[in-house]
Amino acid sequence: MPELPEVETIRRDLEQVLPGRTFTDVKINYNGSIKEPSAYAIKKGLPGRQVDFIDRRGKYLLFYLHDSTVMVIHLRMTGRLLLFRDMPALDKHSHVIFTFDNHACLIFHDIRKFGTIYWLPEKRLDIVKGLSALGPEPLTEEFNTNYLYRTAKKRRGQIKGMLLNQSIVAGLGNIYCDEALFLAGIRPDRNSDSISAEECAKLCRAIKEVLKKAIEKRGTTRSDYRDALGNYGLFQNHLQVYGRTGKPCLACGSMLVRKKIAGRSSHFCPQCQK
């Protein structure tokens, strides 16, 4: 699933092109991608409306339109948003095609069909499941050592599960949780309430550092992710632990291990992470 760096990369790509552009047509090949309102309502109502700007909240993309409505897209497992200057050849996974007044088209492509699209008045964004319940953005000042420490002390579950909880921190997923915990020297199966204030400070810094570097490298491509221009991310070349099970730790040389933690395959160094 695309995480914060991948979604932010796509947002930045689209923000370079779409603000000020007007929808001229919407073609929907798979109605199941549309959650609110109906596919018919979007096909009839979206053309003629102008994009003001594109924002991101957690793993959600938000297209703010000139008429105070918002199109919300979540890519889920295999979704892509691909931008073309002109209409390209389409395949069976091209489920929604948005065309603009400069002939550019934006294709919502989704092999597994888990991705979702909403189009709502701005004041009704709370009906998008998960969006209104998101915790603070990890790259803001709101997400800090004190917040992380207070939150961890209230919980008895594993730290990996806490970080994956979108109501605690928005946008983190499996890859960047593993990478940040490695950088902070904390095992993903540690109980949250055992993390000290000093460790929380390290973890907070590590999360911000890993996310910034991943955005700089335009995200991580392990399988499905592509940016809005169809290109691979580059951060997979800089991963320290994720996907490196059985390989030597780049810091100490010990063999990296994988363990199912909080329902997810987690990668860590048993020597470097305590």
Second form
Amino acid sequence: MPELPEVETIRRDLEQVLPGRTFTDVKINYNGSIKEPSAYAIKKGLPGRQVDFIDRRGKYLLFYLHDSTVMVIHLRMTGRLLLFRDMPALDKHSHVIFTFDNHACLIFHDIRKFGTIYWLPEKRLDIVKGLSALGPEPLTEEFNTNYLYRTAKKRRGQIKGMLLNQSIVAGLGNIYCDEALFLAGIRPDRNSDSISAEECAKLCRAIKEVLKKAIEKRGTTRSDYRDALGNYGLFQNHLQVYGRTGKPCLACGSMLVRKKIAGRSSHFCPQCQK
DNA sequence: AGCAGGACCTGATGGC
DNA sequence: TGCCATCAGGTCCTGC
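To test you: the structure above is the form predicted alone. What is the structure of the form predicted together with the DNA?
Complete assembly follows, chain above in first position.
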């Protein structure tokens, strides 16, 4: 569920509150959320350590601690990180509860239990395979038309599959892929090597534009996503194609369609997207 | 190398 | 009301 804009929104919320705070307690109700080291090791080891700052890479959140260790959290489909001033009422999906020295609570809440938590020395972040394999951040200069074009030419699969591949560009998921491809006028099932340099320039601009606007709107809430204060995002009100199957295209009025592409349900305008 | 498909989980929704 | 199938924003593993 959370893609780059949602994870970035949560990061900014946490950054307001957690730097300088020290963990006092960790309660783990579902051990499966903890990947490395063990639930026991986190419970024993984290209390007493201080948060320096919170970073993001792709859809990963990185809590840099003062002792050069890092807690890494990936929310996958339904994960939430919720901040409270005091211990709140917990439900059955509240899998990990972190308490801080000012009594603030951070709850890792995850209905589908796909989310993952690691705590590692900064030097051992390579253990987190997805994280160390991430491609460039889409909102940096490193991600540009040239890079996109060169990469697209080298591959034979569909453009949508390429954009969802986190080792090619970090942080895009199903919603923002569909939105960016619509803005760029490219069908999601086009073979990536058929896309011209000019179209790549459009696509590169579209990706940056849609992500920036979605961050401004604090992400997209369709069902599960909440920011760290429990609030909805607002970008669902600005979606052009995602979840609008059968409705008129906002640009040309044709009926939008949905088709399974690269294993994911994909939304597009058969008229505007070539 | 790179792709498709299944697995990991729970809940919501729609048809009968 | 119950049962079943289908769908869901992500990633990892296996096998081709």
